[in-house]
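Here's a solo chain for you in structure tokens, the form predicted alone.
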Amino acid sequence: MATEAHGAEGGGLVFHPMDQFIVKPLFGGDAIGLFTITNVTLWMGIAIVAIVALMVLGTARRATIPTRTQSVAELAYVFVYKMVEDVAGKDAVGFFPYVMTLFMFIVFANFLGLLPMSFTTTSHFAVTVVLALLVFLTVTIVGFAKNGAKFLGLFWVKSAPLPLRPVLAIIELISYFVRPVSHSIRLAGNVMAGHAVIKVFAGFAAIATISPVSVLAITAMYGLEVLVAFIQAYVFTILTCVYLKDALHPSH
């Protein structure tokens, strides 16, 4: 996991924590075009294949006594379904397939990124911004399609004193358009930070005097990253449900 090299000058240990996030073409060359297959493409594809294997192939038999794979798939299904129903309401259940797809892709991308020599696609803002913008556009379109002009009630805080309502409306409007930014940065930033810290500790593991401490630190951080991989997928998904609730029930 660590990129290590002895510097030409002074013989010091050099490692670059951010090298693991470099996007590289799979079939040689340095130029990356619109249709270039990169390491990001590869690991996004692997995530999709893994999801299909779990949710489609793993539940194909639908046994009364489920296998381990079927049990995991059913737990994931029920977990996300209850999240959508509890947070966004029963009228949001129609969006369950979309929310389920988001959750499964993010959680698989996060966990696959913890494998040695892998690439964490959710550490790139190019990926998380697209996911966040899709949520933002979906919520906005659904809000206006279902409620029409009443959707603007989301920005008008009726419970506040009348003189404060215009000020609060501006704040709510700014907050609304900042959503995709915070939604995407929260996921990519947390994933990127954890992986970078692990690589820093891995670089120090080559130094004999502090190697045992470094190995312990790597183990602890890796355990934390396993937890973060799930929590960040959960946070992204539950925020999506909250935004859907705003679109379906916009009045304060």
Second form
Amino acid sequence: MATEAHGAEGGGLVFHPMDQFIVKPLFGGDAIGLFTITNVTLWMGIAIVAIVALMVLGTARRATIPTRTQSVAELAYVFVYKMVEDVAGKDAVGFFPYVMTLFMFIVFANFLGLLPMSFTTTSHFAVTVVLALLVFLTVTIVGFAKNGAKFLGLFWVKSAPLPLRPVLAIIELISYFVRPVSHSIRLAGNVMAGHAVIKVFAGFAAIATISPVSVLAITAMYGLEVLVAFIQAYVFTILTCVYLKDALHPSH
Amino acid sequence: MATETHAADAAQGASAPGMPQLDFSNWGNQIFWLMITLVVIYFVLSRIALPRIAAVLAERQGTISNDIATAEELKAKAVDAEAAYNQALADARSEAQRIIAEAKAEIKADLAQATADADAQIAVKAAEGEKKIAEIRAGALEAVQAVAADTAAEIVAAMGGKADEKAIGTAVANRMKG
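Form predicted alone done; form predicted in complex with the partner chain now:
Now the complete complex, all chains and molecules, led by this one.
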């Protein structure tokens, strides 16, 4: 916000919609080493604290008649558990804690990113690529470990006519390796784009005549972003379940 | 645009315009903290939160099915109690009928007894009366016989005859019989 205000005071409109995504060391200095404590560290830490508050402290009383916080925690549990069970199959419930970890991290990172002045960790490809690669590697390793060479049947479409099969195999192979790319870019792209658009509207708010429209637009975008924050977490999780299903039951 | 500025980004640091996401100099840092975050969340969830929530949900399911079972049991008990109540009511009713019938029979018997007693007494009294009447009648006949004999003797005497007491007595007796 501050940057936009500065820009407006300086005369013309200056947009820095991407400045919100800059990784900065928290305790001075410019260099970012591997272990430097940055705003990434801070907001991931806040995400951990929030998840612990909801899932551990919220359920501390183990009440049969749940409190509101415990209800939300149970809701999240049942939501993801049903998703894993329904989409990936009953034998995939062993992956439930793993899928739950991904879902909770993404949903909390997305919603924490909607706080003004916050830093959105899931808007960074570094984060989403790692998440997507984790899923990709898990799926590939589990697929081969559970099914051996039969896992390759995923690329050999038996229901297609024989001459088409090699072509389809190439397409399937490409689509398999594109999965982590789309998986990661979808999440980071959606989050980043929404936040950037809000910043652009915020820049326009410096012009008195446009500012009411701008504020309305920011409000509308914010509402959309609230939806996107949840939907992208949901999409990421359900795709993880779909890929897990491929790993456990590779037949088409 | 992003790919063009990326090289410059990497060279100048994060403050340059463009996409900070493509500033690969800080990827290591982000990935390092992300892995720590994911590991922490994974352990917190899988060791504490998820088993606890699973236990709570299972317990709630158990409580609900227990409560339903208890409710069904209570309902069955209520039905039993109603049946027992109806049974008791029917028993009481038939008992009352029986007592009423018994009392009626007893009263009837008493009444019959009393009637019989009274009849017997009446019969005794009647017999006594008849006896007395017979006595009186017998007395009266004797008196009539004596008076008749006397009268006959007097009449005989008055007519100037001599009354033979024996003959008169026999004659009177004969007349009385006839």
